[in-house]
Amino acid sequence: MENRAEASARNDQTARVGVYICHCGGNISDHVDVESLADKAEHLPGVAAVRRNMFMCSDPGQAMILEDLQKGVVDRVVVASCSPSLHETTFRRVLERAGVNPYMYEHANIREQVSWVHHGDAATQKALTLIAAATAKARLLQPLDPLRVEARQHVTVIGAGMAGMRAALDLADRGFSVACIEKTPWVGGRAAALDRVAPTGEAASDLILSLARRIMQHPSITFYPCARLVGFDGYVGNFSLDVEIVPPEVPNDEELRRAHEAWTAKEPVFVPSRGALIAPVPSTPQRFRLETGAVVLATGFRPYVPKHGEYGYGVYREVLTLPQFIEALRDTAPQKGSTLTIDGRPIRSMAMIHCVGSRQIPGLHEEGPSGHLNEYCSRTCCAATLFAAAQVRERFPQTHVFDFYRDIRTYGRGQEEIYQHAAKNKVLFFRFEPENPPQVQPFDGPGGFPLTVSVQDTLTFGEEVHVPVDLVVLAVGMEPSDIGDLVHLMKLPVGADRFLLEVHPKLRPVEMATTGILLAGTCQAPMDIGECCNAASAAASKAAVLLSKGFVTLDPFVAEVDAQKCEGTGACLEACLREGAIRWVEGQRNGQTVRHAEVVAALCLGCGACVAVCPTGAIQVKGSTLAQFEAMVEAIAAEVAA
């Protein structure tokens, strides 16, 4: 049988490489002399054709590659364009449509690695060097088969807020068995603290109970309250989750005790600010293992907690966060023509301050205890603040509302009307610059107001405004939940904003780097309830598509061991970054039983750490062999020397 080295040598002599260079609408061609690049690429060894296109990823660009493959002009492809994370899959599918093995493809990134960081002759020369290296590797490519692993028809959802419940129901309705793990006894998440939901004005409790009843009644959903993940192993289609149930101290929690007593197997019990109880509260600790095909993360968020003294928070009892105010407003009986009363105090005048804990600026705002700044916009605060302001003006017209903002965006269907509604209801707006935020101080003037809010109002060209108030409400942003244990256990990628990070915001918006782990809702970024449910349904759809065939296909770029070369040193096992990806097996060599390494393909990361330490070259990563790397290095050296 022909070995891999012999096949590579044969490929090197007969390969017909097509090089396709993208202008990227000027992103590349404004800084790289693409015409000169194409002329030089024609002379690279093994190159049979060179083409250019304004957008190689467009239909005409793909048709150009397809035609060359179908006519036999080329039998392997190099596309020089943007990052492979954007369009490598696109071009592999072109090879598939042409009836060519999709792994006879190599990508040269001449946008992010060249035209975005270099200019002129230096950019053109570097682009040529990268294309030469890609072409040298492409000449040694061999057809590969994707991996196929069996997949369980079961999904685990972690978190039972709105997103978790939505994802669980969507999956169960598609016929999958679903386990839903929730760390508290309740379902509903942060939405349980709300009264009405913008922009429709529906009761938050109705939304939660609607989903909770369906969760209770669905035969394909198993709900585990007071449960947390303590062990994680496996790969897509075959994950193993160790779950631990820790009973709460019910006698010390009066609301939980009463809800538990009122609970029946037919109807959930809703408790404001807590959620809906849909299952008996566990009374004994328990630990068990779930075998599942995919995992949907719906771990939610937590509201930003202002630092002591930030806008007077923690110093003056009259300063509340928006979530605290919404709960207080919810529990206040409506009385037309009256004044809002909070904790027995009449609120004649109140201030609402935006962007507290959001859009923080380095050097201007103080970092939190973790050393982070929330530089992102929390997106939902503007609409939530104005919705609450409009409610106050409608229910308590004798209470005056003053809104202090940096910028206001009430994006989304029906949300702009909230802004207009608040303005028509005589909510008075003041705009400030971030370097001159409102100052909250004690008030010693007439009227008996406890506080005053002072600001330099840019709407009146910098006029100094002092507003005496009975209450200050801080529109706090969203922060990721404290899921450090999950991140560590499941090795989840986290963005600079500390929210869980998707593979690509446009191409794979709800997928994580580990295939089979998906994102739903505010564990990924600030979202409102509607967006959370959209993301949850998207994650459920992805999981369903992934598992529906009963098996999963994966890229074949994993390590493989040549048993005849392996001397059993164990260096690869020590270097392996994924536990269980390499194991010992026994085989026959020269009539003797010997021990050698074997790769568990579904677990292998394809990182090559094992390749680097193997003293005999017995282990290689398919699609990135040592011979291919050596060819790339030689091509780069030749271009540098030229």
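Think of the rigid core as the biggest set of C-alphas that the two forms share within 1.5 Å after superposition. Just so you know, these numbers come straight off a predicted model, no measurement behind them. Positions refer to the first chain, counted from 1. What changes on going to the form predicted in complex with the partner chain:
- With the core held fixed between these two forms, S83 has its Cα displaced by at least 2 Å.
- The two forms, fitted on the rigid core, differ between these two forms by 2 Å or more at the CA of A123.
- Rigid-body analysis on C-alpha atoms gives a rotation of 9° for the smaller part relative to the larger between these two forms.
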Second form
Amino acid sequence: MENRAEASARNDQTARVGVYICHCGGNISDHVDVESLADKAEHLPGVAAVRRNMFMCSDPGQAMILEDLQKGVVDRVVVASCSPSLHETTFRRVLERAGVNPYMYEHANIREQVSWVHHGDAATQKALTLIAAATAKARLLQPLDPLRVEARQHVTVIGAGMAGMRAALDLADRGFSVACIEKTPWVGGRAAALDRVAPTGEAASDLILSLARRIMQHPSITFYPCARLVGFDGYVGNFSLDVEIVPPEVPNDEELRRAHEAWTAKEPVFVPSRGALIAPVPSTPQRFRLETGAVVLATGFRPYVPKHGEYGYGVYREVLTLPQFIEALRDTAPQKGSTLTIDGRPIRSMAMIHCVGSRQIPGLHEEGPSGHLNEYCSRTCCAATLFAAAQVRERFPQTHVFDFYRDIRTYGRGQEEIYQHAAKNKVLFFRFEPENPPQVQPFDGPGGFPLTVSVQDTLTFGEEVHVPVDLVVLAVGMEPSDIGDLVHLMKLPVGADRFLLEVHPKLRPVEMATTGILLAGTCQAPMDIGECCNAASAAASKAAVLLSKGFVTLDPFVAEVDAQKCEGTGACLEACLREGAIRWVEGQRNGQTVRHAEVVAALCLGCGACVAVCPTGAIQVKGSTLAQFEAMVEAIAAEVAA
Amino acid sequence: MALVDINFADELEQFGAPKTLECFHCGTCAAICPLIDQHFPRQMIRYAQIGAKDRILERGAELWRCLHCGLCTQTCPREADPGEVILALRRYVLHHWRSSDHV
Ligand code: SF4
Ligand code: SF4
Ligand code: SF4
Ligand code: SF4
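Since the one above is the form predicted on its own, can you give the form predicted in complex with the partner chain too?
Entire complex below, previous chain first.
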């Protein structure tokens, strides 16, 4: 292993480090004495300039660094500010703009690690220690080249609901080859169960069919029905996916059999509640590998299923979920009259209850079988409920509709009108507090209504009111689809709400932590169809941006073997966490052919497990070499001693 | 406890208030009403919506404190005509008194 003498010998005596200390408004300077910090930093070895700024990330702050670099005052930079995850790339870009290698940069976190957690002299002292360490490392920085790997001009979309179809089309239109794998024989996803779609009132089947037709006809899209992902490997630009096709039992599925018979290569066949058939149903099991550049996840959601007895669900046949009611209403379409009839029963009066399986409160609501509560708002149910309510009132004016809510928010363009419209159509509202939800019970009063909904109604000044009804509709929320297998296979981050988790909701809203895996639609969070399509188009654009140059650049912080020092012990290979990241190659040393390790940069995680075990110090992670660490430790020790 | 009478709003239409059910209880009318504090006229409108006839008859006298200045109707964001509902309720109460031999 390299010893200290060697490490310090390699200290670059000519390095000119610029130290830039940020006040972050008062965020840092209220607790750290930045003035004395700057004075002391000037005396650190190798420091050529120290400057301060109120906001280092601001344009003037960046300009200050740029100028020093361009004038040659400094040739490498340490910024002491917030956490590197926030602005490291911002400052690397400044180096790039100055024509300096962007990896001649080191970051000292004196906000999260200092001013937010320490006060007084101790804070200033710790900030100085961190700056000293960063400066010591900065002196040893070497210019690095970003990794460049070829990117396949091919994207795989998982799921063929509205979001999956939208993403596939956007990508294909941009010139990429697209594979779309879908676990059912159908396209359209959950939208196929809908009737008319708020707020525009278009038929859901029309929306599905128009996308389905284009997918069928697009020469660059290959659609794989009844397909699942069973293997996943690789990295951005070069993923390998193993796909398995399991044919369904067509004769046992009457609707599928008929749709399959009606299918021609020209026109999709739409079956309500199932979707559109756009390709023949596979008849033999198959397994194959897809080589692809990026993956768009569009695995969708499933509606919450109320627990047995929740608002009478599963106990009284007159209690339905909103998706079930929408299907029933759609199937009664030809019936025009004054009273809605469902299952042969006239519905004179019906109740709709909001927030079923959404906005659940710990301690108040019962957890699901998996021990989870859906604490989020499912966003789409208010509008969907009111849209259905208004449709009932318009088509069946003799049917009274009573709406029970905790809060109503028909957010988004054109949606508040849905609420207005329902009220204009004389839907009557009741408002309850979560701790006093409506009770659904059998009714034995006048009129022969089977059920009554009782509620302590805040609109009636907290009085208990009873509403006799023929039907109760539960506006159930959304839960993510059961994609445990994908989560496991692709190591996907999942949020506390069990939906897939983006890197950052604002800065990187459709990206996952693994570069090249993108999110579209309700696998990420509850969304309506319009939002799903927005998200899908965003994911498609991101995938296109990643791949369109034909190559992708990755950070160069990967392991590298010094062939001269490697003795072929294989310790690194054994310790390495990533299959295929280290391989044996033959090389020449002193005229002899020797076997030594080599790192496959694109696969390496940069974790450093190999560095720790190598007995000869032959393997190092670029940007974090042992010599650099030793210099940092020495600087810290020197500061503490001082 | 009140059992919702789903036909009362239709009945009230005959007394001149066709939009009773359009109120969504924002409370703007009660906030602007210069005469009566508490929840007037919203409370009456609510009783009309759910068909709580007993409550309306019990509190019938309150209806006559309204001067029909029109502020509530002017400010109602739902154009639910709260002032008209109050007038219709007066007619309803009078009618009820008459038919129950009160006068
Ligand atoms: S660089 Fe970071 S610490 Fe400085 S102002 Fe910007 S956010 Fe605040
Ligand atoms: S840094 Fe990690 S992933 Fe890369 S070669 Fe070493 S052990 Fe393997
Ligand atoms: S019309 Fe009557 S209820 Fe309406 S604001 Fe005037 S006084 Fe109040
Ligand atoms: S202002 Fe209109 S909508 Fe609001 S409570 Fe009064 S009547 Fe109802």
